[in-house]
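Here you get one chain, nothing else, as structure tokens; it is the form predicted on its own.
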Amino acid sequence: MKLVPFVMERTQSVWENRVELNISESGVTPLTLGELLDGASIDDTKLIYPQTNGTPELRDAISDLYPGSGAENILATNGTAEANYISVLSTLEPGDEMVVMTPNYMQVVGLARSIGANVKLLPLHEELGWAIDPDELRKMVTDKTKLIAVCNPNNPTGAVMSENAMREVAKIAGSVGAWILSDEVYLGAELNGEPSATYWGWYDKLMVTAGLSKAYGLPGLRMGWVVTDKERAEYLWSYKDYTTIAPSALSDRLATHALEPARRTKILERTRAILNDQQPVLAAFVERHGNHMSWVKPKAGAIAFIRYSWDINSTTLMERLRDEKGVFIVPGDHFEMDHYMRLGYGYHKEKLEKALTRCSEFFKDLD
């Protein structure tokens, strides 16, 4: 298997430790390893190789989190790329038929793509709020449609779901036997404090995947998951036998730490704090240049993604900002949706209230 270069993840990893002023990341302002602590000790954590699926205390704690569920329902990965990796790759052959949402984050598209699947792009609408269309869901799947990939709250749009629109998907998924994988890595980051509606329990054939890097600001535990049947976690068990076989075992105790209830609700509440104070700033920002820029303000997550109408490629323009201003975004290149951008206001307000200065700035010089 060849693989399709992932190119927003490889810009990012060269360039966002680089530049002055990063604009490009998806999630809040991360947590020290105190703040998560907060006067606890892990000094008798032993440096073993953990339980490779995850500790029963870690998957315990992750259940929780998915009424009905149980530790066998959990499998606990490196990161939510990593769960998302296993699914795509246990559940397609070259062939088969994936759906997936778009604007979307693209690694379940370029692990299709790889595998050699057909890869049908199910468009979330701008004017209905970046929604989808179950008609145009419905028209796509055929008996070769072996999963539908969506990503709720979505990455690079903020938006969510309507539970409605979620009911279709399953009910067009279950009219063809198809998987559903649904991402839900930014769920509990919701501005208005309620948190979407997860998928399980909703559907038989079900992946739901998630993590600790976005909602919780804990991106360096490269914590994730995937909930799904007992038979199902077993079966993907035996391919993160063959990836990063075991997570850290500092990584699992102290996720297992953040999702203790009381700390939980606490972490969650710092994150809508942080969306809640500096989305206005990036907002006032788009209102400034609004002869050129639309947005739909997004409802949950630390990103936006913004329409612009100046003569420019949203590579050349990322390129540019990072060059010639030290400002950092992902392009809608990386999404395959040119004329867009994705700003991240999750980071330091600071940082934040410069970098779109500087944006100003250059955004003045194309006018």
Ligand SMILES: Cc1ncc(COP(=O)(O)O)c(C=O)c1O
Contents of the next structure:
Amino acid sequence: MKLVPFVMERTQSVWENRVELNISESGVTPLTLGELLDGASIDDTKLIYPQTNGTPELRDAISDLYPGSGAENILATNGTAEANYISVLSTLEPGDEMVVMTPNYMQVVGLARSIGANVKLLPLHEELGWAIDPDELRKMVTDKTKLIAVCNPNNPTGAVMSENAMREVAKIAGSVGAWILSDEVYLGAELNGEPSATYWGWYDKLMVTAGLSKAYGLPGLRMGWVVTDKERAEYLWSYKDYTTIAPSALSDRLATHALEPARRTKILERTRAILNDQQPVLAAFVERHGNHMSWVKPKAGAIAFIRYSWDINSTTLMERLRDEKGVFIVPGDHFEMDHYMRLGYGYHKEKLEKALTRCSEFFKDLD
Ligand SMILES: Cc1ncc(COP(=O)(O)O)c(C=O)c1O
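Starting from the form predicted on its own shown above, please give the structure in the form predicted together with this ligand.
Following is the full complex, with the preceding chain placed first.
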């Protein structure tokens, strides 16, 4: 398999720690180890290979998030990235079809194309608040459709699927026997504090992927998971034997600690507080440039997908903002949608304000 480049991840990896003002991040300011431990000690953690699908304690803690599931339904992975990787690789073969809502985090798209699957893009409609039209999905699926991939809450739009749309997608997937892959890594980062619905329990041929990087502000733990039926969890585990074998012992322990119910609630409250405090800063910026910019206000996650009307390609915009203003954004091109930009507003507030002021200077010159 020859991998197609994952342009967004690579561009971010190269630049995110080199630029002065990084507003390309999709999460909130990560916790420090001290904040996460909050006085607890993990000094006695044995630096062994832990149980390779995740310790029973960790898988119990994860399964608590998915009513009706147990440890046997969980495969712990190194980030949601590994969870998605294993889920896609284990499901698609060359010539299969995958339908994926778009715009979307491009990992599943890139993997499916690398495998030689036929990728069909199901548009999220901006005028519908970045929602799908189930009729379009109905027309797209065939008996070759092996996988329908959704991302809910969505990266890059921050939109949340309605429960009605979720039900329709499940019905349509069922009509052709397709798997659903539901990437829910932003679940828990809703600004109004009402967690969006997980797909768990809604459909049988289901792989839910998620992790601690976004809603929990713990990307450095590299902790993710797949929740699926017991047989599938066993099967996916066999892929992990070939990828990373096991989670790191430290991350397994720290993730179990983070997911203790009271701590989990506290962490999610912190995330929401950051989002609600900082989204108005971005809203004021979009309003300031209302002649040239529009958005559907994101409901979840620290990201917004903003449309602009200046006559400048989004990659050029990203490069010029980076080189001339020291500000790093994600261009719409990375989602195959030019004339959009994804801005992250969950990191340091003062830096966000400074970055947006510099963007405004740049746009003023474009005017
Ligand atoms: C939708 C989505 N899925 C997966 C990932 C990868 O996350 P992780 O850090 O958990 O591997 C990201 C990262 O940006 C994402 O936005």
